[in-house]
Amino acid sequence: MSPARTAASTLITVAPTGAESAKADVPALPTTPEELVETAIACEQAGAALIHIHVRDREHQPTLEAAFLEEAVVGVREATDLIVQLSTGGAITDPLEKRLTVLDANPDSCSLTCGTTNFGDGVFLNPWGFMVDLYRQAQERQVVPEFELFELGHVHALRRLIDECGLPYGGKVHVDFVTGVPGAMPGTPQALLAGVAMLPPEVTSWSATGIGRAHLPIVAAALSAGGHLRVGMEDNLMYAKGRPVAHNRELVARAAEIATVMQRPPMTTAQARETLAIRDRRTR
């Protein structure tokens, strides 16, 4: 079996902002480079090794303005030995020329689509002239790229990446199946594990991420199948039926929770910086 299914422990990522929910709508999401700094502290202690970061300005906007970018990850990396994940999707309007600057700031890790899809009421654009300029970007500045596939489509872009730029940094190619978005793949066991038999041999690692109501039934398949897990405000605001997220840490404690009865225990950031083969920038 490939080490994509054998995992002995979990690498529990979190996405705590996104870019879709207005902050006067949910006052709890941390916009805020405070309180993106403390939710950082907190899902490291509950069982976080890697943060997927979305920046908002002062006005709680989306951004992709690059003083913002290096505050978000000076102040996570100060703060903590997570692995800093900047998005490379920004909000479904900005434009790629922008979006391919998100590097500059220096993350750890970046995310890369495989592709268009549509996103709700919008087309989420990632073109592969894009694509392949990312990678490459990548591979230059040995950022480690996590593979987001939305589609089972996706995975066959996958394929046709490293055909074509090979590996990236460090060797270990890490896949995020990202479900249950509006006009993408459904957040379903069966969708999921569709698209893990289609994952080519170089993938090293795997996890999953379901949307909304598709959060539980994906961190269960996700575990059951060998597979990592995404959680975070991004992705899902309601904790149960009737009971919003309070906090991020709320959902990582749970995610963390779950691995360990299923003999999966969360991933160190040692361990996730290994699986991932993460280059150290931390100073200190």
Ligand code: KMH
Contents of the next structure:
Amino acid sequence: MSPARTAASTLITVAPTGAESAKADVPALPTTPEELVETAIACEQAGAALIHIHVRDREHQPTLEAAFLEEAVVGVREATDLIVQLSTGGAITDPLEKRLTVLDANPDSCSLTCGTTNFGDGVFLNPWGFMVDLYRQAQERQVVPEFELFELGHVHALRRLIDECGLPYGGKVHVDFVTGVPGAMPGTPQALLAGVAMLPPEVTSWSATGIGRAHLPIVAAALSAGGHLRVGMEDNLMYAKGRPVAHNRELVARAAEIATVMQRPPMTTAQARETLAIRDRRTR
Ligand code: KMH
Ligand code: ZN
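Form predicted in complex with this ligand, following the form predicted on its own:
Complete assembly follows, chain above in first position.
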């Protein structure tokens, strides 16, 4: 995509929970429906416009069961104007068939990872057939995908996906670089910029996140290069050296502050909905 299309404001996504950390180890992780909604409200007030959701069951374990997903979508949608994005990645142990059922919960957006990748000691599976099935389902249901890119090869796979399946619902193509996962693309400005340079011209916006200690360098690099931001406890549990994150709001507020200093203040939810061409499913 061309630098001329750099946005004047910053889309801040919050990914508050993820599937990897245990509530027992990280009590501040929002895992109940009440905690998720409280987090969503606080993060919207702090500058987030999109929430990337993984849900937990009553034992705080990651789940893709429909009732929990629907409860989260309805709860956040009723309480905020955030774009509600459900993870279709789930946990690395989730079967592909189960991950394909996520769109039944009627989200505004869904993640769509553009290929298989190392994921720490495990493997995050995203075979081509799964990507195509999920993409076609999103197109049919008018759900806007966020293409997750963990590897430079995923950028090339996105090219193939667009060639084979066309554009998403709404015509906008938004991608998110997930950098710093052990074994995947490193969380460095150099790797991020290499990915940005490879983006197909159909891409209309991109964001980036850095896992763990890559968090702040990637915030700075993405803002400098005209990108948007994803922050949250799915990706980073430390606010600073020796100081755990107490609430997702802190990460959103800091990202909003840095973006404002960089003259690209946080996007409103209305601007974000327009930027990503989100179909309005709000009921309030
Ligand atoms: N939890 C990871 C295995 C996504 O949400 O789509 C996958 C992930 C990506 O978090
Ligand atoms: Zn996720």
